[in-house]
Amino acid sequence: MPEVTTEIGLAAVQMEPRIGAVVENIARSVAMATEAAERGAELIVLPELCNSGYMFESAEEARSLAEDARTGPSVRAWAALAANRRVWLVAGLNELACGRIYNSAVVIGPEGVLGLFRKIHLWDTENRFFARGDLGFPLFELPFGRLGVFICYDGWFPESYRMCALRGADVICVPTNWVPMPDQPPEREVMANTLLMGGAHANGVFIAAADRVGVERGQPFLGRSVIVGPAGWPLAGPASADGEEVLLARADLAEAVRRRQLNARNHLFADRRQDVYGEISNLAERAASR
């Protein structure tokens, strides 16, 4: 029986997808997950919707952009790609599914699709065309440690880096579409890693985020993809703000649990008080209405 290991490459794929340039978005993601693969990475993240694009100008086209998640054209060549390589793919996907379009993440591995996340925190105009994503934070049970997903806005909740840690979460794979933020200094890290960053140290996983690039309708995105230790400090990246780009970082997945020990008298999760926090749904919902 082979050795079990825990230590991989996990990679991030920065890339530009183009509006509606399905073949060639497939393409390119394939080519640049084959070059991740090449220099010794097993698990590989891809962009938010890095099949179809972003800026959708209306919901039927989001709609005819989107596929199975099964027998898409785009599922299918991933999962090709995941077994020919011996390698797990997280990849964004604009998925058809009862109907209802979602913004998701498929989870593939060298027998073919693992599963699903669907975007639960929608961002601006992503309300006009998404369903609210209805699988929760699903754990992915790979065989070199455990994985959560979420997809970029999600990012910017607590509770989506806690609900991942705490189901067993040792990484967590970030396909993304990052846009600038108001007031951002520019001689300080962008917020979407600041943000990731925290989440990794307060949770003690790993977090691997792949953003895109370009300008798209005149949507400019950030770039600065970034792969996160459990320590909360960057592995790789982050990465340039306008340039295709493979991080690659190596990761041992059982470190994850090493680090919420943060000393000998204090645990990220066993120090939590959860006989304080009983009213935070009720507290969270009134500050929405303010």
Contents of the next structure:
2 protein chains.
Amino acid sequence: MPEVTTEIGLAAVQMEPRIGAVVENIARSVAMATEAAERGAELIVLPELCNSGYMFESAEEARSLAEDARTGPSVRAWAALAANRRVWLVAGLNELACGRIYNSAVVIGPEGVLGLFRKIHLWDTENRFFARGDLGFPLFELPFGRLGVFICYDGWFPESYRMCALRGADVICVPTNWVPMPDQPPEREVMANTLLMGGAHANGVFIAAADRVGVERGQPFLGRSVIVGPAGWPLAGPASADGEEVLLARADLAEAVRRRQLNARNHLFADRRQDVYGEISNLAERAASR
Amino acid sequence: MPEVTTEIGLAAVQMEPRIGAVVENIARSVAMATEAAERGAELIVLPELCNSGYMFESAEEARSLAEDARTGPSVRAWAALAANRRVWLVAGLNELACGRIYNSAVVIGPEGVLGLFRKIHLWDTENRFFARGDLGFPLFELPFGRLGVFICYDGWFPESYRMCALRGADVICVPTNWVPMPDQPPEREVMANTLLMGGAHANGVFIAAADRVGVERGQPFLGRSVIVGPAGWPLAGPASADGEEVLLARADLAEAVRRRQLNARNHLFADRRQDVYGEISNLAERAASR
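Since the one above is the form predicted alone, can you give the form predicted in complex with another copy of the chain too?
So here's everything in the complex, that chain up top.
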């Protein structure tokens, strides 16, 4: 067994799930994650809802494509891959639990399922189908470092990065299905990646975002998956806007903690002024009621 | 008197203050702000510490260049300009108050000084000279919209944007003195502007950042002043890395509030999950003590 270090291969799998085609989606996700493992990845991120597709026509359809996070067919296939290749996976899952469905990410290691993240901030019609995340931002202790997770629109909220990083995450894995924003200038990198770069820099964390591609029932997706270092700059990608692709970067996760000490006098966490920020929760209440 | 609307000329003055040359700095800042007013600006931002310069050799030098925020020579010159041209200024000021000095920004309108912001997060050797900001993130109600302020390294903390935006700011004015970061790839836009763009987008606010240029006692500054709209994209700039320049953009500040409603179901503030974020203050305490 190889020595455990903090330096790993970190992969983001950009793929095109097909709505409703669970068997094909499992096969494709396993094939691409296997390619990532063969190229040296230990930690592999798959897109949001990569078992089911995204553009549900009804609550019934969404529910019919959901599965249990421990016994469902996608999770079993991914767990087999993780065990065989001795890798860790973070995969977007349409999850059925206690009669509700969640837009979730399942974290799987060689010994099986380690836990779940459930999307905290739901985008647009997801509110019709999914229950809001009720597990907060859990931290996963892996042999090579500490992992946080969020999904897509969660990345619009600086609190998502803060929750993961303050809890101790060295790397945040982001299964996503970015959709075009109306004001995106075509000549500029997608705003999602600006948010990820700034979030990585301001929190001193690695971020690996695996997006989907393709057009599903008229909805185009952005691709542009990216792996960002704790200084905020891309280590791999952004990937293309429309092709399936495995992004891979070498990442020494111990660099995240070091990076937060910006100089002899400044530390990204120690410099926070919680004494000044305390008012945010009151402000938030008032802002939401305006 | 012209009708008051929410649409204004918004200017960022990129200039080169000279250390210790208060009289020259006043003249230069007044000349450049006058140029901005003549080109149609109503709200004009000047760089951090533009009365005194930045690279103090001692606490005594820093203090000798500080002035009172209501009666000092720089503030009186800026107030005269604001009255004559009927404009609003946000200017970085080495401020002396009650025996302490602060890295401050003074907000001045046609009727005089409206108030102060004092830098909350001090960078590197500033900790030797300045007291930490003790006024929080005040909101200034101007005839055309609501103004928040922060300075330079404050922009590294997502809480700075949140405090201003949740309190109701339509525009955040940022006097700054960006210094090079060791890991900045030369072919990419400066990380400071990535943070500003992401912060503007995630909070639905205009941001106008006025940086300085030049090399002072061996310390180079970055320039690249920028005015960003509430979708996160630059409206003017980034300016050059080394030249003095007035950036100007037309900005309808009412667009900020509209922009936060992303679609029929999503609003940047209403979608916040304060029920989930509540733990941040506890996490912060633990993270800071690690």
